[in-house]
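Next up is one chain by itself, shown in structure tokens, the form predicted on its own.
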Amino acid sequence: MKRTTIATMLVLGLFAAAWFLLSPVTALLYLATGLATAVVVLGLNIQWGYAGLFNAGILGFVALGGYAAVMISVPSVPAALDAGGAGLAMALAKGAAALVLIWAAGKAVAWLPRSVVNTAQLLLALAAYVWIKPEFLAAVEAIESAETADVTMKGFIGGMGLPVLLGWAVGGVLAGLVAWFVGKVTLGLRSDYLAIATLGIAEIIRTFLQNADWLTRGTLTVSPIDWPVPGPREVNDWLAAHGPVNLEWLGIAADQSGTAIGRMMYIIVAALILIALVLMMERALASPWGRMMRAIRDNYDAAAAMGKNVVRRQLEVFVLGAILMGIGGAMLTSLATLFNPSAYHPPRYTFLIWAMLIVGGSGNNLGAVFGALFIYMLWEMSEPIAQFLFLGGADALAAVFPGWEPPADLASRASQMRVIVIGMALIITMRYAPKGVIPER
């Protein structure tokens, strides 16, 4: 209880610092992003804290969730669909049929040596690739060259124009499906090989999303993406029609009230989802399933000797964690109202997520939530605080040493303090709380 109280005070302190030193709307943005990120960290806690699976490919599942928000909520582009939609659908149908055929062929000759079966399936896959590739490339070229009424959507097939909350759910499903495939291939490997495999899969996903212009617009980005609640623009339009809302007692200026209200509503939705997920995971952790997962984590061989299907159970928890990562990735993309595949970098979406779990406490869901909120706000607040200290220190040095001038890029160097501050937080945590601020009981 003492540690939980200290953790709560740390998060509230950083939130208050952002509220009063920067602006209330900025603090609300940090809180909303922290809550969405906490869903991702909760997924990692399920994989590592429950089952001991080292996932170095968090970025890939987060990016898949982000794309799902685009695929579901963004309207379709009729001109692109008319140009290449039929050919694309036929190519995808052929691909699905080829997968079924490869699977059925493997089952039919399962009595043969495994190396022979694998070779036959590989040859079938190569033949299917040669068969499908021309039709697929022709459809993609037609989509990317189609003339559209909106030039910002040129070369893009668009989405389905459905509610964004459905996109969040589909983000979890899509990430879970990919995790099932990855898990079938990689689970059973030792932890270091599993980490390398998941890292490679994440880079494949990121590279594909960056280069599939017809599907994601690549580096051109997709925007805007809807919120599940009225966004700042909609709230401002409503206030313009019905009169302003006085939030000056919270320190929020009149021209920022619409943005603040929109972000508050988003925070409520994100908090409700996070609370529901934490309660479900706490119930699962206290169940026989949760005790079994911790037994597998602590002693793989002993659990297998007791008759547990270890690889199957690890696959379950790997997929479950990836589902939460996909949901969190969709929430983050919706919050940004922008999908930019080039923005998915391992330091932000893998290293920082691991730092959050380590600082918060692996194996403890409340610790994962605290780590996400604390580390993200610390990450964001490091730059303005460093700028204040750097510029103040430069003035002091100039007063002591007449004629001394600070470097021209002193302010920009403050952004590099983020990595140093997070590194210091990790070192301090590992020294004084090696199991995290709120450790597993």
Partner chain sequence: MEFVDWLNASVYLFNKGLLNAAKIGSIYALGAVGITLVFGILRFAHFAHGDMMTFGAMVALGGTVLLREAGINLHPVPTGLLALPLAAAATILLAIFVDKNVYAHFRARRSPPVVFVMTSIGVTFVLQGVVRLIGGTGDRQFFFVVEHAGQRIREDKERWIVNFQWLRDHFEGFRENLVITAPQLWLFIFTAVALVCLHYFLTRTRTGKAMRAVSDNEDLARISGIDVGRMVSVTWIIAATLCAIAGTLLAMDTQYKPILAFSILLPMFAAAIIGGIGKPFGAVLGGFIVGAAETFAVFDWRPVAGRLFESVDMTQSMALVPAEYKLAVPFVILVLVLVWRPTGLFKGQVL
The other form holds:
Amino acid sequence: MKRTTIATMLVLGLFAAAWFLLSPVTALLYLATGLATAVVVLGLNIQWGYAGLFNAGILGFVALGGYAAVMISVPSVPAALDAGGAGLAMALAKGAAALVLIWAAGKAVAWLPRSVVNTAQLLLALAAYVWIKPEFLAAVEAIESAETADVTMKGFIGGMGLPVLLGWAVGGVLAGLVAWFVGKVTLGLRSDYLAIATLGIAEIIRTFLQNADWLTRGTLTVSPIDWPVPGPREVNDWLAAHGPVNLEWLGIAADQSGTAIGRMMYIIVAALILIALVLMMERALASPWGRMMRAIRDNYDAAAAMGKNVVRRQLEVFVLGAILMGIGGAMLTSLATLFNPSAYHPPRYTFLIWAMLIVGGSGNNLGAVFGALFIYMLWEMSEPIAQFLFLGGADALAAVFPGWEPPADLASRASQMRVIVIGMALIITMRYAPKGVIPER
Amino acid sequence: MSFLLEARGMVAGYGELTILHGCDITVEPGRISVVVGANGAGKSTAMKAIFGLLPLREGRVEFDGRDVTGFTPQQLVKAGMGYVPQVSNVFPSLSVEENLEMGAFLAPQKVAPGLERVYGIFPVLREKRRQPAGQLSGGQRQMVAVGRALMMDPRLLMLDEPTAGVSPKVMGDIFDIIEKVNESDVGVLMVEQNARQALAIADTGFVLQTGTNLYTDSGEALLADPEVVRSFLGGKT
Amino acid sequence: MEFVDWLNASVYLFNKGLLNAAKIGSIYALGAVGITLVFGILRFAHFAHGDMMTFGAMVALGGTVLLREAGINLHPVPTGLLALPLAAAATILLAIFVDKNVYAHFRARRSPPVVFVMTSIGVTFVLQGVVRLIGGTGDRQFFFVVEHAGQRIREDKERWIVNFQWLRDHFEGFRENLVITAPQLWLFIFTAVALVCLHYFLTRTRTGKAMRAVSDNEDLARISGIDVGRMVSVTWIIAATLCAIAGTLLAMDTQYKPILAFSILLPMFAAAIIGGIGKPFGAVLGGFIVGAAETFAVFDWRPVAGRLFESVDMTQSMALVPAEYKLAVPFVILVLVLVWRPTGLFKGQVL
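Just the form predicted on its own so far, so send over the form predicted in complex with the partner chain.
The next block holds the full complex; its first chain is the one shown before.
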């Protein structure tokens, strides 16, 4: 109990610091992002804390979730679909058919040595790839060159124009589907290898999303993306039409009240989803399934010897965790109202998530939520603090040594302090509190 | 009587668990001592405790008239003990000669004479000296393992179940190896599962039960003791 | 199609394909050897390896700037190479410092590999921050204009052109050249020298053999009186030196940037695993395999095919994979190897 009190006070302290030192709307943004990130960390907790799976490819599932939000909620671009949709569907169908055939052929000749079957399958897959590639590229070409009604959307296949909340759910489904394939291939590898393999797969997902301009607009990014509740702009419009709401008693300036109300509504939705997920995960953990997962984590060989289908169970847990990561990724993309595939860097979307779980306490869902909120706020706040210290320090130095000039990119260098802070937090936690702030019960 | 190795009243174990409850092991210079007993009697634990791989909670170990209680394995190797672990007792990717060199890592000047001595005892290793040890047959691998422990010219060779998991033919080879080593006046202390064969070459035998000495006598006498034969050697004399 | 077409095509292929493959392969090889040694001796995947390389390159860059300010140069040796000893020394100090203050604690406790990996991710974070804090966040050119014998020379513009005069005299229509730039040549020389030295060290010296022994069987090595702690230090010294060399040469070949080597961490892991964990020369081969696969997967075969066949459609790229996906190639190979042969080509350890 005492530890959770300390944890709550740490988060509240950082939140208050952001509220009073930066601005209330900034503090609200940090809280909203922290809550959405907590869903991702919860997913990692299921994989690592419950089952001991070392997933270093979190970024890939988060990015897929983000893309799902785009796919579902962004308005469609009919011209692009007319131009290349059919060809694209055909190419994808052929690809899927080829994969199924190759898989079935492998099953049919399972009596051959495995290496022979695998090599033959690999060569067949390569041949199918070379065969279907031109058709696929032609369809992509058609999409990218279609004349669209909205010129800014040229070259983009568009979305479905459905409610974004559906996109959040689809984010989970999409990430879960990919995780199923990834898990099929990589589970059964030992921890370090699983980490390296998942890291690699995440890079492939990222490279694809970043370069498939027709699908994601690549570096052009997709925006705006809806919120499930009225966003700051809608609230501001409403306030303009219906008269202002006075939030100055909260210290919120009049021109920011629309933003603040929008973010508060987002926070409520995110918090409700998070609470629901935590309750579901707690129930799963207490169930026979959850006990078995921990048995497998603590003694893989013994569990396997007892006739448990260990790899099957691990696949379930891997997919479940990835679903949460996808949902969290979609929530984050919504919140940013922007999908920028180039923004998915491993330090930010894989290793920071790990730091959150380890510091918070792996194996404990509350620990995961705490870690997400605490580390995210620490991550955001160490930047302005470092800026303040560095620029102040540079001024002081310049006053003492008149000839000295600070480096031109001092501000951007100072912002790197936050990476160091998080890295040190991770190392110190590993060393002095390896079970995290709120340890597993 | 003077002993090469004299371990008295050893108490040791892992964590909360105490396995040795005051057990004695001795080896006379140039003689073979064998420790036998049922599984879990503490045979290998006694060996590890003597060689400093496990801290002694009580008891005292003397080697060559010197108190060596609490010495690290490195110090014991320098003092003249050679130890052959039960499993993974070679460096599989190193060549035979490199394996042997590692045996004299602490005293580089002993490498050349050590190689000559080991090749003298096991001529087949000279032929295979460039081959990775991992590619050798089971018996030859044990020769490398024993050879590595002999490189520092020890006065006592300690073997932890050298025949565990090998074929009967190789088992015979290994006992030959041990007798061969012993011919060059090296004392041998070994823990064995195959009690009958081991006691046959033993000058002194120790029968352990739950971490204490049950019987101590010459190998011959133990083999002739009907009580020992019934409880530990399985049936008839 | 005549013989001279074949000649033209093969020189083109060598120049544009193999040379590039060898270049990136050398970098991967130098990094992968360090990774595999750390893997073998300390038994964990060292995620901070890439950033150790970047750190080395950063120190070399700083040293180069200082040397230039002092007006010191040894043309035609690039100034960057003169700063290499400094870079190596700094990287060694860094590696030993991190080991003593971070990893040693977990080693004494015999923590599972995952703990080390996680901690090395923390170290990665800190190093990335430190590198940007000291070296700045922007990209930097490594080469400078030097004054030599009264002439102003741009160091990186130096190149050697092999024009195969004999072939030109004997085969009409032969027109290809072979072009090697100075940074490439230095890279090949350094890689060769470093690997020969490493081989000598590991197979001929007492410490090198002891290092392999620790990698093979740590407990037996301890029993034999090998000081495992010292071998760990030696491992870091070698890995850090190779990091400094590879990072500096990579930066010289392209340019210095803060994500210089983090972005090639995965290909280096792939190389180490393909070669078999704990097998330094497997890692070297793995490095070249990954380098070649990556280069040829995105290699546009048009100019080669066009020199050989008349009927080639020159409007469509003949690359197997679009160039944007170059980075994905090592990952695909890695996943395939992990799934099909986790011990690598040379039967390394499985952790």
